[in-house]
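Below you'll find only one chain, the form predicted on its own, shown as C-alpha cells.
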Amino acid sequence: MNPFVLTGIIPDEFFCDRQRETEVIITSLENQSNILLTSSRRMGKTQLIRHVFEQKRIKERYCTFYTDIYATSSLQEMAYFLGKEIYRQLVPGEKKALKLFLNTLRSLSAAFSLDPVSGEPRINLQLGDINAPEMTLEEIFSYLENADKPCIVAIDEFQQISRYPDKNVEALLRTHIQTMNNCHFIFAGSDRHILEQMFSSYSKPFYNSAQPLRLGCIDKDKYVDFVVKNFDKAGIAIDSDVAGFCYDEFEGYTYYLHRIFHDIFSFSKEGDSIDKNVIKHTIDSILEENSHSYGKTMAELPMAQKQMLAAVAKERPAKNLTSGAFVKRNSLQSSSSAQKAVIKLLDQQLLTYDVTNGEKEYSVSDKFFERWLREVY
C-alpha cells in the first residue's frame, strides 16, 4: 500500500505524527468542550478530525458525525448534508437509532419510506425537501441531544455560514448549540480571518464558545523521518536531505508533500534511489498538470487582483500588502486598489495569511498554485 494516503480515512501506521493535536482534541472532547480546529488550507485538518474519530477512546464511546460544507450557500444546504451525514452513520448500526431518527425529524417524514420487501427504512432526500431549514436544523438537533451515547458533530469550513443570506444564522445555530449537553462539535475551517471574527469577536454569538486549535506545520524532522523510513520499508532508497529539500519548498504543508511523495513512490520500484532532480521532475508533472486549471483562474479576475496574487507569489511570504514600499515593488497600481484587491482575494480564499510576532504574512493558499504564478509571472 502506497503510505502516502490523500483519500479516505489514513490508517494509523500511516498517520503522521499529530499525536499533541489529537490528545488535545480528544481531551478536550471528554471533558465537554466545544473545538475551533482552524489552519491553512491543505494542512490536513480533515484528516486530523478522521483520525480523531478512529481513536478508541472516542470510537467506543461517541456516535460521530462529519460533514464539510464548504460548497454549501444557504441553511437548506447545510441542513440537507447535516441530516444526510446522520442517517448514513446510522444505517449500518442499531435499529433503534435510526428509528429515533426518523421518527424526530418530522418535517422530512415525506423524505422516509420503508423497503416493501426487505422491510427496511430508506431515503429518499432531496435539496428540495428542505422547505423549512430552521425546523429540520431543530430536529436534527433535538435528536442528537436524545441519541442514546454523546455525539460530536465535526462541521468543517464552518466560515461558510457567515455567507449564508438567511438571516441570523449564527444567532440561530449557537442558540441550539448552547443548550446541548449530548452533543459536542468541532469547528473546522481555513478562513482565518473569518473565523476569528466568529469566535473572538464580542459582538458575534459563537464568541469564546469553542477551545481555539491553530493546526501548524509536521515538525520538519518527524516528516522526513516519516518519509525516509516508508521509502526503506518498500526498498526504496531517499535520503534525509532530499526529503528535507522537498519540505522546505513547500514549508511543510502535509498534502503538497504527500501528493508528491505519493506520486514519487507510485512509479518507483524496489531498488532506485530519489534524488533531488525527481522530486523536481515530479513538481513539474504536477504543475503541467494543473495549468490549465491555474491559467482559467487568473483568466477571470481583474487585474488588480492578478497582479496582488502574482506579487505574492514572488514574495513568499508577503508583508505589508498595501504599503508604498510593496506597491512600488511589484509594480501596482495604488495603496487603495491594493487593500481592495487583498479583501477580495482573501474571500475567495485565493489568499491566506498567518500572524508571526503580531504582523500578518500573507501567502498564496495553494501552493502548487503558487509555485506556478513563480514560474509563469
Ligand SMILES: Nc1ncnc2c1ncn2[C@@H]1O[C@H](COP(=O)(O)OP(=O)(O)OP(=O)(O)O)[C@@H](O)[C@H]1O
Second form
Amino acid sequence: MNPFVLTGIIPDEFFCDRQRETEVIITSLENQSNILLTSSRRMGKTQLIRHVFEQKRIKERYCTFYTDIYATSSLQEMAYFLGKEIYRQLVPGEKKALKLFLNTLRSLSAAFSLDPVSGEPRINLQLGDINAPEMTLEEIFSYLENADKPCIVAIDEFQQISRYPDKNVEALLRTHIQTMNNCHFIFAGSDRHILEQMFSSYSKPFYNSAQPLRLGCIDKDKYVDFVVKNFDKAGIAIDSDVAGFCYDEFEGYTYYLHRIFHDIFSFSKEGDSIDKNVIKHTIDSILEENSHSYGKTMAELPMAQKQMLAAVAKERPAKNLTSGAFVKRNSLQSSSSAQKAVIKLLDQQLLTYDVTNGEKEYSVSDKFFERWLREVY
Ligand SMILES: Nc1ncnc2c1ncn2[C@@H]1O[C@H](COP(=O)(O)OP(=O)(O)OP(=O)(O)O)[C@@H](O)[C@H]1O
Ligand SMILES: [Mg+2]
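Counterpart to the form predicted on its own, namely the form predicted in complex with this ligand:
The complete assembly is shown below, putting the previous chain first.
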C-alpha cells in the first residue's frame, strides 16, 4: 500500500505526527471546551479531526459525529446533513439510541416508517422533508443533549454558515450550543477571514465561544523522517536532504508534499534511489496535468483579479496588496480596484493569508497553482 494516503481515512501507521495538536484537542474537549480549528487549505484539519476521533480516550467515552457543510447553502441543508450523519452513526449501534433519536425528531416524522419484517424504525430522509430547519436543528441538539454518552460534533467548513440566506443563523446556533452540557463542538475551516470575524468580534454571537487552534505545518524533521522511513521500508533510497528540499519548495504544506511523494512512491521500485531531479520532474508532471484547469480558472477571472493573483504568486512574501508601491510594482490599475480584487479572491478561496508579526501575508491557496502562475505569468 502507498504510505502517502491522499483520500479517505489514513490508517494510523501512515498518519504523520500531529501528536501535540491531538493532545491539545483531546484535553480541551475533556475540559468541556469547544474548539475552533483553522489552517491554510489542505494543511490537515479534516484528517486531524478524524485522527482525534480514533483515539482511545475519545472513542471509549464519547459519541462522535463529523459533518462537512462545504456543499450546503442553507440552514435546511445543514440540518439535513447533520441529521443524516447522526442517523448513520446510530444505525449499527444500540437500538435504544436510534429509537430515542427517531422519537426526538418529531418534525421529520413523515420520513419515518417501520420495517414491515423486523418492526425496526427506518428513516428515508430527503432534503425536501426538512420544512422547518430551525425546529429540526433544535430537535437534533435536544437529542445530543440527552444521549447516554457525551457527544462531540465536528462541523467542517463552518465558514459556510455565513453564506446562508437564512436570518440570524449564527445567533440561532450559538443559543443552542451555549446551553449544551453533554455535547461539545469542533468547528473547522480554512476561511480565516470569515471565521476570525465570527469568533473574535465582540459583537458576534460566537465571540469567545471556542478555543482557537491554528494548525501549522508538520514539523520539518518529523515529516522528513516519515518520508525517509516509509521509502526505506519499501527498499527505496531517499536522502533526508532530498526530502527536505521538497519540504522547503512547498513550505511544508502537507497535501502538496504528500501528493508529490505519493506519485514518486507509486512509480518507484525496490532498489531505486530518489534525487532532486526526480522531485522536480514529478512536480512538473503534476503542473502539466493540471495546466488546463488552471488556465480555465484564469480565463474566467476578470482582469483585475487575474493580475492580482499572478502578482501574489510572484511576490514572496506578498504584503500590503493595496499599497501604492505594490500596485505600481505589479502594474495594477489602482488601490481601490486592487482592494476589490483581493476581497473577491479571498471570497472564492483562491487567495489566503497568514498573519506574521501582526502583518497579513497573502498567498495563492493552491500551491501547485501558485507555482504554475509563477512559471506562466
Ligand atoms: N498528519 C497527516 N499524516 C499524513 N498525511 C496527512 C496528514 N495531514 C494531512 N495529510 C495529507 O494531506 C491531505 C489534506 O489533508 P486534509 O484534507 O485533512 O486537509 P484540510 O486542512 O482539511 O484541507 P481543506 O482545507 O482542503 O479542507 C490529506 O488527504 C493527506 O493526504
Ligand atoms: Mg478539510
